[in-house]
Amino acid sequence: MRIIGEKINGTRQRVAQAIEERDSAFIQDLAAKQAEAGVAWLDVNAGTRQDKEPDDLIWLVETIQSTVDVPLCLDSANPQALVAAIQVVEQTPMINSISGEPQRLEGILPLVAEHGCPTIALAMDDAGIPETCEERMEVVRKLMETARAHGVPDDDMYIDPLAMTLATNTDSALITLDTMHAIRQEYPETHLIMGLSNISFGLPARSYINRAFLILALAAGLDSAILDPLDRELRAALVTARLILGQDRHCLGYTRAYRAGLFNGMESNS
């Protein structure tokens, strides 16, 4: 299960205040705690305006590489600050995201096939988010086209079937889980990956909803997430979850996991 750190993100009051007070110090000790969590990637979201968005992504690049050496997501729809951060990272970054939007793909696909980027593709296009599972896996066909016709491998493809808030539709669970059980049959050297805290956004008690959720999508196929990585509980239910469902061999993670105090007042019995 890859892991990916979602804090630092430019949508978020303080990062945003961070951002524009240049204040390092903030930045680094996000991506820190982040990094001794275990992530995979960091996403990198600044968040800004696009004129200015190109010399605030590369500083919060530089920022964090100067801290951590965790590969990095750039997280942007703007061609311009994409490219403007590829030229100063250090390690092949993950690009956050492609889409069926035909501006987005055609000017974000050539960037993930040049740098031979890791991205994701989100199964929306310029309609908007479909409302059902095969509407969505028509999206995700003409995505998977487009990449391969790029010389992108399906192996460098993570594919968010985009988990809407229940709040709105209660079958948002199912069509999203629906959806990935359909892309694992059909593409299944591809990855899936999600923002899990969708789900529950608009509810109450939300950190119930999302770990129960957690669970279902990794029996659907679910190999990576977007997620807050200091929420023991979640990072709990997600290797606890992983040793019931057979992907935690001679329950490494998990008895790892309870060593390294994951579960520290959580349980009574030790």
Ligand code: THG
Second form
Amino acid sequence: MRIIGEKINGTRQRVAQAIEERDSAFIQDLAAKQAEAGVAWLDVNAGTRQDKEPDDLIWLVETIQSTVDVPLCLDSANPQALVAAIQVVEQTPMINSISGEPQRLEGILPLVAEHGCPTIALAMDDAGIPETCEERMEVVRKLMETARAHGVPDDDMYIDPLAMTLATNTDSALITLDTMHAIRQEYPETHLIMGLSNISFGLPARSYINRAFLILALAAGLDSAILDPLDRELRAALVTARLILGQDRHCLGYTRAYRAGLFNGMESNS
Ligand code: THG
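Please give the other form, namely the form predicted together with (6S)-5,6,7,8-tetrahydrofolate, since only the form predicted alone has been shown so far.
Below is the whole assembly, all chains and molecules, this chain first.
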């Protein structure tokens, strides 16, 4: 299971402020804490200041790289910002993301192929996020066909079936899980990823929703996720679900996490 730390995201108000004020210490602290939690990549999203995005993203990349040596996941819909950031990364980054939108697909894929970047492909296109599993699969098929034509190995593709909030559609998680099953069938060599916290936008007690959904998604074949690595109960749920799903040989991950104190204070003995 590969975890991508979600916390350096300019759509979060406190992070937006740090970017605006060029507050390196705040960003570096978020980077260090997530690195310590053992993430495989740090998501880096400069947020919504369109014209400033390339500069903001470069500043974030340089600021983070000066404290931690975890590879970065460059999170932008803007090919120009991604191209700019790729020039300054010290380690091969994950690209977050391409989609069926032609300008994102054709603008980024050649770069991905050239640099051998692991790449997230969203199951959406110009028409937006499809409502049904079958329509999302049509987008995925087109994406995979194009990626293969550019010589990108299936193993570098991280397909994101997209998790939208349950607050606006209570079938949202079911559609995502169905799409995951379909991707697993048709493209067994690709990875399955999602932005976990999306599922609970606008609802109270979000971390419970995130936890339940993570467990169901793991059972559907999720092998990587953008999530809050500082949520200890979420990590405990993850370690436990992997044990139950036969993904933890000799229970090593579980027992190590237990010994490291991950479950401290969580057991009820009454
Ligand atoms: N797929 C892909 N990339 C993505 C997403 C996705 N990148 C962005 C997003 N979705 C995943 N990242 C986040 C980051 C933060 C939150 C949700 C998704 C979030 N934060 C809370 C907030 O801002 O209120 C709480 C954060 C806090 O303050 O700790 O919800 O789907 N490929």
